[in-house]
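As structure tokens, one chain now follows by itself in the form predicted alone.
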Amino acid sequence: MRGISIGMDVADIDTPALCLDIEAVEANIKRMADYARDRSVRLRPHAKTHKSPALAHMQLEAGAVGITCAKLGEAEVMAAAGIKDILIANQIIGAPKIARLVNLAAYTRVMVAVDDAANVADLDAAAGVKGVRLRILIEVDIGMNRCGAAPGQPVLDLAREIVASPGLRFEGVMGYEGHTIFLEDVNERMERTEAAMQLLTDSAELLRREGIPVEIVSAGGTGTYFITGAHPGITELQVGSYITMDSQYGGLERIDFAYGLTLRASVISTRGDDLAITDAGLKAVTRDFGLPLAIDPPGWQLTALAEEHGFLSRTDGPRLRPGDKVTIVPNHGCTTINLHDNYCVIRRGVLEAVWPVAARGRTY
């Protein structure tokens, strides 16, 4: 990586640079692992956030039973790094991707989500040709109105199709309460998340009453982990952003993980004492949920992002001049990380390692 050497001070790293405070990351991993252990719920963290086998291995060493991925390409990266138990929490559609999926199943314990009987038939046929038995979860739409079978009878009908398919192994159900995770009122967040979880666990119980074993009931997001993980019948958590955190989650009540991910940027121009322009724009940090948070030096606020530039406005901070460095917390870590090739891994202000964002761009 250009402009850096191991052991250098973080202040000397060339910018823009995506940095991991590895001590904060380690503390976040431990905190979530301890929570899951205390609640007797399994942890299967979502690698779509960090896209890093190194971080995934740290989560596994802390007690996670496996890793969740959003895309088949991410799962292939994780498998190549020696991770065997992988959930792809998404539908895999079409012959080219299904061929890759069953090949992956030949040397990993991969699971995949389904919500459609025709897709079940395609997966079964491909698994039979390959000579593997593919693990399956039914995704249940618990209120997000994205993917998923409707709760209740449609889930039962689909489960019967899976159980009757010799190339498939039915493992359970999953849902995502993405419509509740960012609710600022914690009581509303709890109420609506509990209602979503009840739809999921009721569907699982319906299958069991009909003689279909359900081993896995999987859900969870960073904004709702303490609700979902405590709901009776939930067996696995798919939380992702907690490991690095971002300012969107950091502003929520009862979400107290440390900021482990920052973007270092340099001031390249100023207009008087109250406006500073940085070298980190939309190609270095995203604004999916709003503008990122400037934290160092204090007293400056990020007010706009252009393609190559960030705009900082002074509230009561120190004077900035070209060459000064600023530290920014991304508003959305998942999409910001995907813009970068590498992490600068920082421990106590010193560059300890450079890790590739190995699953960057694996949208296929």
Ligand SMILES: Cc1ncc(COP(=O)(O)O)c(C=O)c1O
Second form
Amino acid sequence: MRGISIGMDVADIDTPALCLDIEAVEANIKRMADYARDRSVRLRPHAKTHKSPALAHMQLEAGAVGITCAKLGEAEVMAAAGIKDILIANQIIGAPKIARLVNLAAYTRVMVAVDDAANVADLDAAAGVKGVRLRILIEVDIGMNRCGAAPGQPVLDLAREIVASPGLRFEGVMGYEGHTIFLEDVNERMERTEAAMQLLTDSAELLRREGIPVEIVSAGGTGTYFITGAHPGITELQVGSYITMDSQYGGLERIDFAYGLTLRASVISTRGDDLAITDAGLKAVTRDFGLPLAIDPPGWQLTALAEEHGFLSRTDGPRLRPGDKVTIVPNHGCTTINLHDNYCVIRRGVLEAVWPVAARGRTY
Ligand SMILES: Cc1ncc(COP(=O)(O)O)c(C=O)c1O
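Could you give the coordinates for the form predicted in complex with the named molecule, as opposed to the form predicted alone above?
Below is the whole assembly, all chains and molecules, this chain first.
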């Protein structure tokens, strides 16, 4: 990165800069790994949050069995960085991507989600040509109404297709409770997550009763990990956001991970004492769930984002002048991280390293 050198004070880093408080990140990694170990549930963190092989390796060192990716392109980046066990928790459709998938499977352990019989046939054919055996999970729609086969009989029908396909190895089922992760009422969150998990584990049981072994039953989001991870029959957690956290998850009851991700911005203009404009707008921080949280200096609130400008309003903070720095917690870490080339890795106020967001933009 231009204008920065290892060992410099965080206050001197030019802005906008995406920063990792590495001690908070380390604590979050350990906390989730300890939870999984105590519960005897395997951990396969979702790398779509951080998109960084360095962070993925830290999660593996702490005990994760592998990682999860959203996209084939992310998986390719992670595999190239030496990560050996990867779930792509999405459907890989169409000849060009299926060709890449079987190539990837030829040199690393990769597993992919399916919810459609025609896709199963395409994957089987491509695996046969390449001479690999592709590992498959069936994605089950457990209430989010996104991808996934309907629970019960449709899952069994699809599992039979997979088991009959010589190029494929059926590993199990996955689901994602995206409709419950942000529920503020913790009792409602627990009730609805339990119901979603029951759909998933009942489907797994149905397959077992029909003689189809189910090794993996994977689910979990940061807002629900303690519910999903404790549900009988769930074998793996595919949680993502906990590693960096964001202000959307920050206020949620029972979610006690630390803020590890901040955006540092500079004031570039002021209007009187109560309005300050920063150099970090929508191209530096996203607002898909809501506005980010200004935390330093205290007494200022982010009220709007334009393309290249952030608008701060004073509540009772100190007066800001052009050149002053502000610290913002992104409202959604996953989409904000994807806007940046690098992380500034900060330990106790000092720049320790610069890590590339290596899978940035890998939406394909
Ligand atoms: C399929 C799937 N699994 C797991 C996750 C991780 O969720 P979170 O970031 O809430 O931990 C996501 C997030 O979107 C997801 O889409």
